[in-house]
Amino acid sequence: MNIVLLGIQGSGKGTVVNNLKKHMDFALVSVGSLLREEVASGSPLGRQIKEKMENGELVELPYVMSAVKNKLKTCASDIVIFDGFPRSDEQADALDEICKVDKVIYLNLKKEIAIDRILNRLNCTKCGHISDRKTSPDMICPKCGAKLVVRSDDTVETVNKRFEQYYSETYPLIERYKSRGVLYEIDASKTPDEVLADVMKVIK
């Protein structure tokens, strides 16, 4: 089973990912992972796909579906895990050339909430987990105790540029998967736990 799961930045994506780690196996297909992978490789292209990714931009198609491939291929689970991929209706119709897409889980946000979220957030240098300045204000992950970071791309300018890209090239997918039964919208205001209980009676 493919699962894609969709949200504004903030709405949570990660943290359902992690949460669910907890309770069931599945392949995780995550395209923001991959690229800041190449990105931390230090590579020609890790370097191309930095800039664009601290502009606020896009990483241009062909590489994006090379790394999805490349990632499917060792794919062990029955149910894959696509995290805020694919991001506009062009990444969508490459992804039904390599795949059915059987269930997609919107994390309905608002986006108010959702900028207090993201300038908040601190992400764990070790373990991945996501914390924020609210909790954890000594920058020390309650997970693993590594240090706590803010992303470069968390700023107050491209946050902007972020939404402005996924009210105008994502969120026209919430209706190309509700036109084929497929979308399940979820209240992504709720804590986590009540947030994963919701996602995993659609998983089920």
Given for the second form:
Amino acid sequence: MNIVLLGIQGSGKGTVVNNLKKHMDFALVSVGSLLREEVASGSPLGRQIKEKMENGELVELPYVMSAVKNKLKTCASDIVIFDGFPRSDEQADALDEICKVDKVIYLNLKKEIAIDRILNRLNCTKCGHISDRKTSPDMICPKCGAKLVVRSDDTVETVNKRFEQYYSETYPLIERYKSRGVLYEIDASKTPDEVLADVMKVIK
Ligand code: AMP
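Would you mind generating the form predicted together with ligand AMP now that we have the form predicted on its own?
Following is the full complex, with the preceding chain placed first.
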């Protein structure tokens, strides 16, 4: 089963994925994480996409598809979850060419709440846990004790650009998948446990 996680930045896609790992086996294709790994590796490709990512712009389709296809080659599970992909009609067309999208889980969250979450977000450098400044004022991961950091693209300016891009390019995908009858909408303003329970109902 191929599942797409759709939602504005800050809607909790990463948290859903981290929490879901404790309950079921699945392969994850998280395009943002794959691209960040490429940038961190310092490869020529990483250097090419770094600027786009720091500016909150979408990375070009060939790079994205190459990251997605390489990751899919290593996926052994029957369930594949795409996080942060597709983000445009062009990407959705490209995804349709390589696999059938069975379910799309749309984490619906108001922009104002998403902005607040992103600007308070802290990411664990070791286990990937996502925390926030209120829960972890000491900048220490409550799960593994490693250092928490602010993502370099979680700035007011970049967040605004990413939101503009979301509403112009990604948001229209909701209609595309709704008309296919594969869209499941979830209220992402609920607690992480409640959102997880709703997501699991859709997947099972
Ligand atoms: P994310 O971790 O999903 O918030 O993505 C961080 C950044 O990675 C985005 O602002 C884009 O620059 C890039 N990115 C992530 N997913 C995609 C995608 N599907 N297409 C193009 N660029 C992407």
